[in-house]
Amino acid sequence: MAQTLSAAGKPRAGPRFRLDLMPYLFILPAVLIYVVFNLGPVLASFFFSFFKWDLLAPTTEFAGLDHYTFILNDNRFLNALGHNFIFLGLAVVIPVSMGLFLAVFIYEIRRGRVVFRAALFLPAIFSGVVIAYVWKWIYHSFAGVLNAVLEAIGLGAFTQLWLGDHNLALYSTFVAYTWASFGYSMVIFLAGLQDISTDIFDAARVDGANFWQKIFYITIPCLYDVFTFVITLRIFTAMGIFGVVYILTGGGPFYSSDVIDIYVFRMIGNFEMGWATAAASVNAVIVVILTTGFIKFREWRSWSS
């Protein structure tokens, strides 16, 4: 009896911590690829931005903040940064709104949903180079489709040098960017719509809610997390735009459509690697600040509501 009580009264040992390495082994190849091909070059670029070097004769002469001082006082860099912010402001509004509207349209229709979804997403599957050359043909001053259509319908007075006018070049490139990007937003919103319970829409229909009331009071609030992802994606793409602008205008005319990545490319072509890496680092810091700030703001709004 004493032995039984002693055994029963003996405290059990606490749970032993056991680290299961198997899940980490599964993700290790992806982590290594990301570090080597993504994070590694970013950190190396930031490191080399503090040194004077070029592609022909790299040196290890420490430059401190000289490269950052130069680009932050360079009007061409500030001009390119301003154009990126214009792209960002337009990208957050236009492709996102188009994606939401088309997602709701496809969600509401009963027949031909797969056909519409495939047709509207089709531009997104092409590479940026293909899209840029298609729109370069559309915008061509003399043989372009856009000016030809305007002439054919009696609106010849509205024909323009779409890529040669310094007032229109940036916005013309944005139209091509929008055509290539709204499909991603549409598909993501459509996936979010399919996760909303149909009972909510049925109850709203019974209560007499019209189409727009369902959009503003049900659809948009239920897609807040999806909006966060879509807008974050637009921040990355707008601040890193390169291929479409480079092929359509090369940043011209007279730097009127210049963006940061083209500025960096130009500095690399001039063998000014210090300025190029400093400009790229500033752009990366801005992207991190914008995305982090936006996500924190969304979390705060969700918590406060």
Contents of the next structure:
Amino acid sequence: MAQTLSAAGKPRAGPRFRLDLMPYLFILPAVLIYVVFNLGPVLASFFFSFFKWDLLAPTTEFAGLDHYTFILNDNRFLNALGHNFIFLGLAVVIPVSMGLFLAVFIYEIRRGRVVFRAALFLPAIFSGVVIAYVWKWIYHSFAGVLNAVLEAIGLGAFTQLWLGDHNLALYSTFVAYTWASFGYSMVIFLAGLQDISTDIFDAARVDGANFWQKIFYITIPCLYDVFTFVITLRIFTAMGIFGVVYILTGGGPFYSSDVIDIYVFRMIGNFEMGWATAAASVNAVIVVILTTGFIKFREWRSWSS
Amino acid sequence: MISTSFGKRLKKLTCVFLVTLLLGAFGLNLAGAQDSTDILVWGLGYASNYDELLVERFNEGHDDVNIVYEDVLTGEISENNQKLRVAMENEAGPDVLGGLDVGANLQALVATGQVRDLTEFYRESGLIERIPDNLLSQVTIEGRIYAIPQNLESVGIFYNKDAFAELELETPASFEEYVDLLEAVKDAGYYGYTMGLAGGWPSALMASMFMYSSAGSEYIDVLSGTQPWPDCENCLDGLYAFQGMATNGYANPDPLGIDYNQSLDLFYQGQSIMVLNGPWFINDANLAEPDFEIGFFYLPAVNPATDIKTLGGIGGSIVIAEYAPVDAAFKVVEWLTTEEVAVQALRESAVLPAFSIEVPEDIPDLYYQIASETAANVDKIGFWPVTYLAPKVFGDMNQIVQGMIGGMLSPEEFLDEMQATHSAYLAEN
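Switching from the form predicted on its own: structure of the form predicted together with its partner chain?
Okay, now the whole complex, with that chain kicking things off.
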């Protein structure tokens, strides 16, 4: 049996023990914080979803699956969930493709790269609340910038009640969300682009590849893992969208822009903690299924190709 | 050079001095603890800095009770109620709290034994004689009284007096005259009815105002769940009248896209010249400092035969936590409901104190007008929907009203939708 011996011929258990434990000690603070502030509340929320509770302890009573049955039969929950899926469908296409396009644009230009990069990334560093209030005034139907600009350039026929029309409200909130999020996708894509060896692009140029061929046959395939990360991030944010929608429309008019987190927030405000936590748990399960499914699909595609 | 014996004596003296100082401080602390009881107050529900002012005045005049004030409840109503519930459950909340909304929130605190039964205090202090019966009924649960109503509010129309004078308009005496007034305002290029429903809560209040105005106390039966919503045919007249504010062009454009504060800006800027609101609006208007004078009148009833004059109710109430030191807490509450400075502060914050509904004449015109109108109609006020409806149903009502104003629902469909929401909630609870 192999055994490490010290110069004195005794087993050197000390260094070996430290080597095994040290990585865990290093990650312990982060794990503790994660367990206490992330995992703990998630598990507590799941636990409370089986109880009828209005924040005052003595009324806590076991409700079994009643809250899940209620919300899965509640048209307003299903309506909100549908809006999250619309958001998701749009979010994995528009902010992602905008981010990619702008990243390629910044990567290709020779002058002003830093200025463009900073300007385009700027919305991503603003608080969602600030962005929502800015857009609330942009969308104001008769004092807002958007309708005023449309009037000024002769497109008065296109002025709309951006937040007050139930057919538009959800999409108006999506535009504000896109404005806040494309910069983040752009920066990640840009980092990915800078990792691609310039030799590949040089070789393609020598072979006579044009701009679009380089995009489709080099850039996009080389950014495979970056796409996985960016789209996974969009799934999280689209399914957990709250601040922008809450401030812009509050889920209205008449639930036309309602999303799950506003539904949950409304339930918490009404002290229906059981329904709120059940809805939040269902949403969490959907997010886990979507992200895991997507990542597994990407792994399978990667393996099969 | 200091001699050794002198140094020792100096050390001794210093030790004696420090020990005396410590004992003195400890003794003072003990004496304070014995003589003065701390009462934790989170908020009294008064406007501006009146809370701090009253706490200061109380503490100046009392050696045996000391109010400790914490400005905790600074958020939205539901957020404040969440903080309150969590704290009270853990006995870390306030001993005395003002500004509490009655209805479902008070009922929940009573049901879980968090607030003290004040029935005996009412009798012993004579407070029961000073508060109108219909207000007492709002804080009475199964024959016991649990809160002290602080003020009585009523909703009416605040109008731009200067614009009225410029357009030679008179305040209306009937709903027909009110509609004529709105037509005249529209023709003059102003908005007659200010409507910002994006934030939610004004939707249910405005719709309720119009339903009280057409169905009277029948609407209370609907809210209480004793009459189905679709059976309230008298409610329909009110709903059609309310919907007409938007569809006839009396209201500002895009009522569903702008919120309450944005709609008030229209009023302050003079684009809209009437706004349906409660007395809390006066404090908002004072801060906004519009360059015109503001008048007030009650919305004339859609149905003149209705037995209810307007929408309103208790603006806030005082409760004492079950765990609070009872004698000291009673002393604080008694002072708040009898001391002139406290009553006056309430009058200037919330217009009409519930335990002192005589209106003095030496208050500003607008305050006097609203207070005297409210006092004169104390028995004809239909209470807030949240007094009867669970918060969830009230929240849904806001969205359903938006559906009706946005043309997604007819008034009949509004009543059907409300019935479905209300009955589903009642079935689950």
